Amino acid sequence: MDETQIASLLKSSDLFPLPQSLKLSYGTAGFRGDATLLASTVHRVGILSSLRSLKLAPSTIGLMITASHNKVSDNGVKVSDPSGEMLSQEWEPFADQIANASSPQKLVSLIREFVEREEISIGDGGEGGEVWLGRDSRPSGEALLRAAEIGVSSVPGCVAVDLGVLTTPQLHWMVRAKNKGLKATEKAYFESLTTSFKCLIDLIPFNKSSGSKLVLDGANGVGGEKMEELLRGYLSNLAIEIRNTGRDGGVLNESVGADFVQKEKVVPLGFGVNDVGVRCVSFDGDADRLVYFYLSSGEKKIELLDGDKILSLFALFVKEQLNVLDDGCCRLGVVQTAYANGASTDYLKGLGLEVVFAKTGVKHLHEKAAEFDVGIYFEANGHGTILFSEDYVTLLVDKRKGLSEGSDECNAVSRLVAVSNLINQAVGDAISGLLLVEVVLRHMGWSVQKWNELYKDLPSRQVKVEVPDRTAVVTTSEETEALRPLGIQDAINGEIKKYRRGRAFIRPSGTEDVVRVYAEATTQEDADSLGDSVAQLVKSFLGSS
């Protein structure tokens, strides 16, 4: 780097101070925090994205403002890579690094011995690096767009595209889109999504009905918006009525949204007895996440279908398209998390299906479907896709060609090449996943109710202990079992075989000295009970604060 480069790093960090006592860490969802002291950080983030363009030229990065189901005091930032997956790993130290970084100068040290290190050209003639920018509807979001514009332009060859108000998913897509030399405009991906939306129900037979009407709570975030505009201008003949739209003086994620809806197991604000027996589905507040439920009663509680129920109803169709197709030679497998529920698992395997498990955190997640021809993942709370990969989808166009049009292998493979378009492949994304949703009940003929009679939840319960020092927890890699402390794995499953269908695992907390703990039985008396005295469990092994 030279004096040029330094000054033009230093004038636009000197814009944006780092306020006292801030401390960050980059994780899945990359920096969130109170939006008023977000500035430096985001402005800081614009300059790694461009950092990142330039390593891997000519490709655009993304870098998307929000912080999904938060409060909307709270805002954030998370970087796309090229794929439109989340940003790779290895970066995220430099990440935690410059974010902390103390002063301007101190910042302007640690990018010199980083861009030297890893080789990056900066300004010399060569490729240029290229940002795209998206926020979501947050009142924050607009002033902190601008930092991160700063943060990127300030690193010479560097140039921010402002894409404005988009979901998260929307931003992943384009940002892949493009680095694939695909049309990347937010028209080409409502477009994507209808054209794969009408193949799938125009390939239903017997033009099977779900049911009830579908109605969408938006949680007063951008979701809402966008999925007016996708039913306003392409989509005009499906019938969803949104509710929580922000338009109301609703506020944004509170009492609304997948998450309040998946964590508290009662209805969302705008919904109550009327909606009995109503199909209704729940994005976040940037509809990267979607559960679907409906009232039972007259009562707040709900009927909760979550990820583990929307993973296995997708699991299930892909399935039934591959035994068609019935040659062998696609490895479909399901990925979740420790904290899936055990029902879900043992439906899934009671199919056949190899299931797998990942390390807590999505990123884990993708990265672990990514290794099968098709790999399905989702998170309990409501994130997740199915991936394809590029070899298996070009293989299925080619067998389509020899296939005669209108047989039943002819309809699978169409289906399955559909939902590849329709499903979207870089991230969890609350609209694609409930056109699916609703594209699978149709093509089932099932309600909501006969979805959620797939199978039971098994009760569970989880506990939060604090202790001293979290990292003396130490787990496999898919967290199901401890390996230290020496014998607390002993000890916990000598109190999981008192209890009928019982499990229980513990894991340290990523941000914070608590140590997490998570048991299901048959009874909710069992697991709460499970719960406590794996609790008491890590207090014994290590002490609580």
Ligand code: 16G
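Moving from the form predicted on its own, what structure would you give for the form predicted in complex with the named molecule?
We keep it simple here and write out only the one chain, dropping partners and molecules.
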């Protein structure tokens, strides 16, 4: 790096001093924290994104400003690689280092070392870098986006493109499309969803009714707004009532949204007795997660159809199409985490599907799903998608050419191709997930209640334990067993044995300073009791803080 380049970085870094006592880690979903403390972090991630773009030149990188389901006063930042996937894990340590550099000088020296090691060429007449910026609807987003812009353009030869307010999956989709040389606008995103959705609806063999009403809880975030845009401009026939749009004074993620509904298992604000029996869906704050629910009585308690149930519905539909094709060469697999309800795993295995487990965090599930021709992944919290390998889609498209129009086989192929266009291939996407659930329910002719009957969740319990050092817990790669502290797994196994269909595991959280405990068993009482006794074990092995 030459003097002018260094001066440019120093000058812009002086504008964004690191707040004292801020210690950040890139974590499972980028950097997150109190929005008032994040300007330096976002600025530095802007620099990182420019370097990533130069390293992979010519390619566009995405930078999203969001804190997903966290409270409105928080914000965060994460990076999308050219494929639309999460930033490569190889760059995470560098992200941690620069985010925590105590002065502009230290920051620049870390960047210099990194640029040399990675052989990144800056401003020597080669390809320039390009970073696309998006933000969710948080009030702090605009100022943070400016910080990101300054960071991006402080790397000579790099430009920032402000795409404004978007859902996280929209930004990932657009980055992916751009790098594939496709139309990469928001309009193109909506058109792609619309075309594939309509195609799937047209392929429904019977029952083309427009379906009963769906009510969406938009978490007072960007998802509701974008869904309105989609309905207004593209899918005006779809009967969806949108609540919690953020315009009626509701606060982002406060007693609303997918995370609240999934964790608390109660109705979000804005829903009540009048909605008994109605099909409802909740997005999270940046619309990369969705869960369905309905009220079975006038109480607040809900019947929850979580990520596991969405996964099961999708798996059933995809498998049905593959059965029509009698296509033994397609490797279909599903990916879950240890949090998946045991009843869902049994159900999926009962369908004859290959079920594999990944560590918590979307990037881990995505990686495993990408190993299949068709890989379906979902976390119980509602984040997931269906990945189609490019080779398999090409094979399908070729196959369709030899089939007679309107035959069962041709329709099955067309459905699979349309699903691959509808469902976001980059990350979990609540809007496209919703559209696919709606299609599959109509295809099956099912109500939400009927869908819920696929299997009955085993009662479960989650407990958070505050400990002096959560990193003392080390687990196997699938997080189902604890390797450290020594002896704790034997003790947990001893507890599990006491309960019918007992299952429990512990893991250090990637987003909070706690150890998480998950327990399930045949009755709620047993699940609670198993959860509590495992939490006690964590305290006795690690000490409580």
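Positions refer to the first chain, counted from 1. Small disclaimer: the values here were computed from a predicted structure and weren't measured. Here the rigid core means the biggest group of C-alpha atoms that line up within 1.5 Å when the two forms are laid on top of each other.
K.L.:
So, superposing on the core, is the move of residue 24 at the CA at least 2 angstroms between the two forms?
P.N.:
No: residue 24 shifts by under 2 Å between the two forms.
K.L.:
Has the Cα of residue 12 moved 2 Å or more between the two forms, judged after a core fit?
P.N.:
Comparing the forms between the two forms, which are aligned on their rigid core, residue 12 does not shift its C-alpha by 2 Å or more.
K.L.:
Quick check on residue 39: with the core superposed, does its CA move 2 angstroms or more between the two forms?
P.N.:
Comparing forms between the two forms, the residue 39 CA shifts below 2 Å.
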